[in-house]
Structure formats: structure tokens, C-alpha cells
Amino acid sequence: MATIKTVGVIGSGQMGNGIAHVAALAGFDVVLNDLSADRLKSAMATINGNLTRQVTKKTITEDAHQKALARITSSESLEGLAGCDLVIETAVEKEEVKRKIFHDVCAVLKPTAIVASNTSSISITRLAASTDRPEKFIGIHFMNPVPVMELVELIRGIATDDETFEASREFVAKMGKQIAVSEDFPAFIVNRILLPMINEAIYTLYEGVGNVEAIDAAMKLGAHHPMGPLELADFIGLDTWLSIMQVLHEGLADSKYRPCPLLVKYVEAGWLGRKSQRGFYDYRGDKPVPTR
């Protein structure tokens, strides 16, 4: 079986820096790639801050913190990933963007390297077909925030071989994550169930059944969800939710997956949630305030 020692992560945003964090902490050498030096610098600061928080909570030692940081290097070019045994893409949830990345990165990777996507909804079989190694392509879908959430979905494309699957399973297990194996259907398992609930919460707001605070309080206090559905939508990003709902709607051709018009309107306005400072809540003040 292929041995994974060095992991490349394409994209240094919330998911990318989280994957780099947990991989380095588990003892893997990590190359974090992004086009922007500023984003890479910000990502390293985030990783350091999150590791420091774990030290404070006594879940890791200061020695583990420092060793994990030392295992992460950054690269502004894909050529920096040439020596990686596994490369995980964490780009925006748009198929054309991901396909371009895979086409470009495969040109610099060694033939034995495994290529993975952290996509939360897009067909692994289709993405694999844009590479020179569909048998070495797999979906490794981490949950957000990566250092906290225990689950990883593993998704095989139609061409994914057993060696790639087993090496990926071992990689995930070494990070202390639990694995759910999903078939290659739109949105896989978690988002196939979670997204329609979020979408229904937005419809509940859109139709005036309840306001933002009432809907979130209802699910936190009535169903013991740690975050309300609208608060969670803001945390992940409304553009991400919309992209996944569109994949579900188009891929399964069922009207029950139609994105709520209010979600579309917020995304068109650039109100994407926490990352843009406004979504279902306004985050520009001392505490979040509902926008409806």
C-alpha cells in the first residue's frame, strides 16, 4: 500500500488551514499552497492560534505545538507540491475551478501521488476524469471546523482503486478522525441531510413563519443543536450553501432541493455570512445582530 508521509493542501482558507493543522499535528509533513503570500501568512497565524488554544486547554503539549508548526511549509506555486504523496484540494465549491487546479497540479506531481478533493458536493468521478490518474483520485471531505469535528467522509469515484482508498483511510485514521464511507452521489451523506434542513430554515424565514432569532433558538433549544441553522449557514458561508444546493437540485432533479430565493438574494447582495461581515446576522458591531 502507498505510504503517505508528505501532504499538500491547496488553498489556505478555513478548510485548508484546518487540514494542514490536523495533518501536521498527526506527524505528517505538510506543504500549504495558495496564490497569495498574505493569505498564507494569515493561515499560519490562524494555525498557530488554534494550536495555542489546544495547549491552553491541555489537549496537546507545547512540544507538540512547536513540532506541528515546524512540519508546515508554505508555497505560492504548485511546483512546491511536487514531492507530496497526497495532495488535497480545498478550493471554492465550483467545478470549473477545481478541474483547472487538478489539471495544473497533476503536471507537477510524481506518478504515485494520490490526488484528493475536499469537495462537499461535486461528483468525484467527474473531477477524477479531469486528471491523468483517476484511479488515484478520491474524495476526502473534512467537516468544518476541521480541528474540532471528528468526522471525515471518504468517497470513491468509479475508477478509484483499492490501494488509493486504503491509503486514504489510513491517513484519516492517523489523524484521529472517524470515517464515513459515502457513495458518489450529490452532496454525499452529511450535506445531503444537512443542506435541505438549512434551506428549509431559510424558507421558514422567507415565508415569515419566524424571525432569525426565533428560528435559531427553536433548533438550539428544541432540538439541542449547538448552533442554529441560520447561524451555521453564516459560519460556513452562504455562497457555499447555495453552491451545494444547486448541485443537489441539478444532480437529483427534485424540486425539494430548490434553493430558497432569499438565499439567492443574500448571495447576490454579497451578504455571505461571517466572512463578509453580513449574512443572516450583521457582525460589524460588538455582537451579531439579526438582519431580518
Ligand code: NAD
Given for the second form:
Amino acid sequence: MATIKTVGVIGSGQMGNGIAHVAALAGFDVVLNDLSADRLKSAMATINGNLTRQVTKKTITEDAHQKALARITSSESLEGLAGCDLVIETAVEKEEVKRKIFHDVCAVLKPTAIVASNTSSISITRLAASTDRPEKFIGIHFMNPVPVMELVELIRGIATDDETFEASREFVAKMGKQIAVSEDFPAFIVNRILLPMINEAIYTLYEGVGNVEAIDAAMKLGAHHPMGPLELADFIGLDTWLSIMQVLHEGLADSKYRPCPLLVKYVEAGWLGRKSQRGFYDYRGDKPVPTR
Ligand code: NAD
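Given the form predicted on its own above, produce the structure of the same protein in the form predicted in complex with the ligand.
Time for the whole complex; same chain goes first.
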């Protein structure tokens, strides 16, 4: 079986820096790639900050922190990933962007390298078909925030071979994560169930059944959810939710997955949640204030 030692991570946003963090802590060498030196610098600062927090909480030692940081290098170009045994793409949830990345990165990778996508919803079989190695392509879907969440979904495309699946399973297990194996259907398992619930929470707001505070309090206190659905929507990013709802709606051709018009409106306004300081809450002050 292919042994994974060096892992490339394409996209250093909230998911990419988390994946680089947990892979480096587990002893893998990591090459982190993004479009600009500034983004990579900011991702490295985030990783350092999150590792420091783990040291403060005594979940890792200072030695582990420093060793993990030293295992991560960054590269603005895909050529920097040439030596990787596994590459995980975690750029924006846009199929044409991902296809271009796979086309470009496969040209520099060795033929044995495994290529994975952290996509939340796009067909693994279709993405695999856009590469020169569909049998070495797999979905490795991490949850946010990566250093905290225990689960990773593994999704085989129709052509994924057993060796790729087993090497990916071993890679995930080494990072201390649990695996749920999902068939390749839109949004896999977690998001297939979670997204319609969040969308329904937004419809509940849109139809005036409750305001932001009432909806979040209802689900936290009435269903024991650790976060309210609108708080969670802001945390993940409203643009990401919208893209996934669109994939469910189109992929399953069922009107029950229709994205709520209010979600569309927030995204059109650029109110994407925490990352843009405004979503269902306004985060610009000392504490979040509901926007409806
Ligand atoms: P993000 O917007 O925080 O980060 C995306 C990063 O990709 C940015 O830094 C951007 O500069 C970079 N990027 C864009 N095009 C690129 C390219 N051509 N080459 C290299 N880098 C490029 O997004 P995110 O929340 O980290 O999501 C990334 C992926 O992970 C998406 O496919 C998303 O669906 C998936 N995902 C997200 C979550 C979540 O909760 N946010 C959970 C699981 C999976």
C-alpha cells in the first residue's frame, strides 16, 4: 500500500489551515498552497495561534507545537507540491476552480500520488473524471473546525481503487479522527441532513415565525444543539451554505432543497457571516447583535 509521508494542501482558508495543522501534529510533512504569499502568511499565523491555544489548554506540549510548525512549508505555486504522496484540495466550493486546480496539479505530481478533495457537496466521481487518475482520487471531507471535530467522511468515486481507499483511511486514522464512509451522492451524509435543517431555520426567519434570537434559543434550549442554526450558519459561511444547497437542489432535483430566498439575499449583500463581520448577526461590536 502507498505510504503517505508528505501531504499537500491546496487552499489555506479555514479548512486548509486546519487540515495542515492536524496533519503536521500527526507527524506528516505538509506543503500548504494558496494564491498569494499574504494568504499563506495569515494561514501560518492562524495555525500558530491555534497550536498555542492547544498548549495553553495542555492538550499538546510546546515541543509538539514547535515540531508541527516546523513540518509545514508554504508554496505559492503548485510545483511546490511535486513531492507529495497525497494532495488535498480545499479551495472554494466552485467546480470550475477545483477542475482547473486538479488539471494543473496532476501535471506536476508523481503518478502514484493520491488526489483528494475536501468538497462539501460536489460529486467525487465527476471531479475524479476531470483528472488523469480517477482510480487514485477520493473525497476526504473534514468538518469545521478541523482541529476540534472528530469526524472525517471518506467518499469513494466510482473508480476509486482499494489501495487509495485504504491509504486514505490510514491517513485519517493517524490524525486521530473517526471515519464515516459515505456513498457519492450530493452533500454526502452530514451535510445532506444538516443543510435542510439550517435552510428550514432560515425559512422560519423569512416567514416571520421567529426572530434570530428566538430561533437560536429554541434549538439550543429545546433540542440541546450546542449552537443555534443561524449562529452555526454564520460560523461556517453563508456563501458555503448557499453553494451546498444549490448542489442538493440541482443534484437531487427536488424542490424541498430550494435555497431560502433570504439566504440568497444575505449572500448577495456580501453578508456572509463571521468571515465578513455580518450575517444573521453583526459581529462588528463587542458582542454579536442579531440583524433581524
Ligand atoms: P475559505 O474561503 O476559507 O478558503 C478557501 C481558500 O482557497 C482561500 O484561502 C483561497 O484563497 C484559496 N483558493 C481559491 N482558489 C484557489 C486556487 N486556485 N489555488 C489555491 N488556493 C485557492 O473556504 P473554506 O471554508 O476553507 O472551504 C474550502 C473547501 O472546503 C470548500 O470546498 C468547502 O466546501 C469545503 N468545506 C468547508 C467547510 C466549512 O465549514 N467551511 C467544511 C467542510 C468542507
